[in-house]
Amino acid sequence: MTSATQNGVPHLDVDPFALAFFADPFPTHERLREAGPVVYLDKWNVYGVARHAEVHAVLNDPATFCSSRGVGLSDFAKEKPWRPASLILEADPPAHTRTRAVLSRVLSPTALKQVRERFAAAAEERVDILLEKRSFDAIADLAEAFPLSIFPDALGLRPEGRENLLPYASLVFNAFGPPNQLRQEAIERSAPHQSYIAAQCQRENLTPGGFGACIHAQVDEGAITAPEAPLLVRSLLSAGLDTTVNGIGAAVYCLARFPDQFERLRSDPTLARNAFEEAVRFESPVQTFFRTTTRDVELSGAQIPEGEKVLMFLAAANRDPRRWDKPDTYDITRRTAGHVGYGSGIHMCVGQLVARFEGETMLSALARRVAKIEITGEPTRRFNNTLRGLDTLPVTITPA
């Protein structure tokens, strides 16, 4: 890896989409942060920000750093999106403001309160199954199984075809990366997942009373158009599952690696929400996102021309020692406010309430009913251009 400086911006020979980087990103994150507030990555010809202050600044200035030209490496002003653009993730105000308001109404704290008991019961059921097994894969049997047992029902999806949900979410997040093998293979395999999702998002295929039907009902209110409704259901599908799966996986992985923190959680299960939040900061299930500059801009003394892609290293910002005390320590009593694990500003993850709600419910159930979580085999990583998560996590639990 080499670095040179041009226009006051250090040039780094770093590939943040290489498998070696995904396997252990932390040393490179430190290098990116220490090189300067803004860097230039020669491999993909993009600017990068890895410190908390600059990542936060970019996220909170949508007029200068826009999303409508794509939040991946592709620039929609120069190339056609691989699928119809998201009305939430890949949109700017005022268009974004209108559609976002619809999803915020559908996923309001009041709406989630109505499913609270169902979610809590599903968490208890899942823990019953796991206590019977004692040894299991904490990704397939817990982090994936719990959200899949509850969220598709809450959304109003039909039972058949749900095996397409996780591959579709993985595809979406791989597609934000460069034209590497991960992206190419995901798109090549995507046809069945895409057609399943397109069909499921139609009004006639959603059960009454679910979040999906509530989105379509907003057409009748005049808040959105009929063609927009399925795209908003699609946004909910990709935002509501993978963030939760990877967040719960990260939390269980942290609690298994740091038994003192699990003990602390057991002695005070009201820390469940914070334990989940700290896992999202510590592991950052969503690692990166891009923005595109709408004008020439100066950021922390660095000049960035109009039309440039800026890569935000959310994970590096979440462990920036300028922002956090002992950032490489998992501490469930930490004040986590300000982490960018779900983004920040107007584009903050639309599924965050669901993710936090499910994460807290599951960790609370584990804290009350499990005495110990031990890792019993080598965990394996699932590589993705945007997400960080495990593919397998063999564990054994001891009942409380």
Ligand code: OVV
The other form holds:
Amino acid sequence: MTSATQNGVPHLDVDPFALAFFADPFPTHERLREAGPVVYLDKWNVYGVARHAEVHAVLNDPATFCSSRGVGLSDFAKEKPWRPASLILEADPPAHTRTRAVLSRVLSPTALKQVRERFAAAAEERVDILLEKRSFDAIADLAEAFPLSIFPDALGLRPEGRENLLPYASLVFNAFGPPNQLRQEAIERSAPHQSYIAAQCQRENLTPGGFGACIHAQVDEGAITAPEAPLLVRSLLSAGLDTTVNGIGAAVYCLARFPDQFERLRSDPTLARNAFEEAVRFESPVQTFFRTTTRDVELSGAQIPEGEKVLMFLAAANRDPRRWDKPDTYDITRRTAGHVGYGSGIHMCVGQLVARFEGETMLSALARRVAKIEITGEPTRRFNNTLRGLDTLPVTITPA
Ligand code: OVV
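For comparison with the form predicted on its own, provide the form predicted together with ligand OVV.
Below: every chain and molecule of the assembly, starting with the one above.
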């Protein structure tokens, strides 16, 4: 409930990192949006924005709402980060500009061309396997299995130790949250995952031609220093797998729940790319990020002092009725432009082309080869401080 309004900012007692919230965040998202353009969450002593206009405004003023003090709850000006800060995510211009340019090049349309064929073949192969099984878990056997069959190879990872990739990513996204049980337990168990990742980021452990080797090659071009390269590889290992797992999981969950939309996709498989984009808007696999104010600032009438954390509810913005018609409807023909599922502005997902291609290629294969997706049991939710997705989704598919 709203406990009070102080300095024009409504205070709410909601905990957006509690399991009960994760189980059904939508009623609370509505309360957060309706309470005002800027709210204050007493549970964690942070400001919050849940409307599209304010989330967009914060994302697009990186000088005032900075990333270099961390994009989780922890303020790097006051607390040592749990791992060395990311050189791209947790950086501001001008440092960010240089590292961003490097990863932009590594994940460019030209780079994507190099892997398109393999990604498309892997999607067909995955659907072959699933059509043979008929009944399977759409999370483990599809949403995880497909990215795992392409992304580690595209990066150039050796086969051993890949079982650490999803636990490491899950840790990274839990660590953006407050010091709750999810974060603390993830960090306690992190040592083996962290040492695996550190080793895989080294130049000698990355096969030639992959995204990882491509980052190290930027050292030879003089774009980055040798010690920066492994940390940029770490960014791809942190952000490149669990995000697409949850994006593809979201899309399959949408198509299974809304069979009229799957029918529409089947009748026009060129809608695959937009069907994936709409799933990213509708479910918002990345639910939240924080910024930190670099000065006293007024935002939509609210005064926010310097050094405050601002929690951006990307998922709430993606269903803000001020911005979207029928925001709670999954519509694969919707104009999805302007959703903030990939962020917005200078930090907007640098891997978005790769992510969208993975989603598109899998949905296109399903559209062409599957007649029906039926949910055959109660889906279970996976709880994470930042990522939204399922743990299990039992389905049966029928061939076209
Ligand atoms: C967008 C994102 C998520 C998690 C980690 C990173 C980036 C990183 O740069 O390490």
